[in-house]
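Have a look below at one chain only, the form predicted alone, in structure tokens format.
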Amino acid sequence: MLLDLLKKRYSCRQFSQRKIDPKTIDYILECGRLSPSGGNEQPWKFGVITDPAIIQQIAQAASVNVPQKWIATAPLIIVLCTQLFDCANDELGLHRFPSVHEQLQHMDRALYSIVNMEEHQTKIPGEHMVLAALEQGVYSTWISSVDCEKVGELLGLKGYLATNVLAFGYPEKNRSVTSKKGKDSILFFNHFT
């Protein structure tokens, strides 16, 4: 079943006007809630945005480098947010990359916290939501080019960082899936060659 879903998944940028049923939204969120996290901290909040005016503002925040007006047509936006905390004692992060341990140790703590939290805490629940939605016939797109600080201000976040934005909806029309690299070009076994 999972492989079948992955084979039909694509980033949808043309949504129909069809609303997403609240039970489907709840299912998507539940799949995100059950995601694993480092140390089982679950340091996230999921902003569920269905108000067209707020979705329009998020679309504007995502049009920093490239116009992304299509976002405003999504009936559902989920903003993945992660809790900010002082990473001063984050030994795990410092030990992951020993060659830059010294630089990381002396890095501005606020910057380190943002980079450290954004890097890993919301990607898994986001992908669980994407797959749960697809299982229900709802397509999605990860929105990478977005002013996360502006989105955080728009939503009134305090103590949390907006790290990722996902747009969900039923496709206006189905399109073909983009090809993926073959296994031979992405795998190595036991030693990089």
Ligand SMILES: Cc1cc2nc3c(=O)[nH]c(=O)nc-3n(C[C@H](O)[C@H](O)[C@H](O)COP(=O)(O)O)c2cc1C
Contents of the next structure:
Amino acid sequence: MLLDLLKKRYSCRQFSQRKIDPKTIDYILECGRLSPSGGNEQPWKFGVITDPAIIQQIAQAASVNVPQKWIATAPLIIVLCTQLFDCANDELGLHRFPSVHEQLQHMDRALYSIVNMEEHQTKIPGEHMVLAALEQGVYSTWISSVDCEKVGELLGLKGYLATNVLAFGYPEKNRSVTSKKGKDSILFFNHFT
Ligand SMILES: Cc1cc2nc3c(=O)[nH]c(=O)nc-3n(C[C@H](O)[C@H](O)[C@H](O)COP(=O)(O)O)c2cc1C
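Now show the form predicted in complex with this ligand, given that the preceding structure was the form predicted alone.
Expanding to the full complex; the earlier chain stays at the top.
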């Protein structure tokens, strides 16, 4: 059951040296591939990184604000990359926020593209992969605190923006799950309360 799986999930920040076998990696990627996307455009590439030297460099790129050396313990990193496209005629974005329509139209297009793309799209295949991995006993952590431009340079990205990094592996030690807010504080029914 999905709920049983979700009750086991936590962000793992120290992985054992055990490698993830290629079949399991392929299963994780296949579950990401089947993700929904706006207009089924699938505007992404997923960088599958198993080379320890590159993983080490990604760990450094993620240690600019706070040290995140633990990332280097991951045997697998998946870099979620969103396709950059010209948002000049982004009617959907403009319609979604009519009260700031005017400002959006005059916003620098390169800036608008990055802000518009960063949060959408790749989060969904990313979470598919996180859950597929967990089903196979592989834990993970989402990483946003990372120099996305540096990661793009490291991987030689062209026309794509590295938006998030996912670190995968087997936990060095199990820990208890992180507590969550109760339903009473996060839901409302029909009208906001
Ligand atoms: C989009 C996103 C970005 C995150 N970025 C980081 C990060 O840069 N570094 C980190 O250690 N954890 C990161 N996390 C993990 C969160 O800190 C973690 O999900 C949260 O504390 C709840 O804990 P849990 O995942 O164990 O339930 C991120 C999580 C999400 C969803």
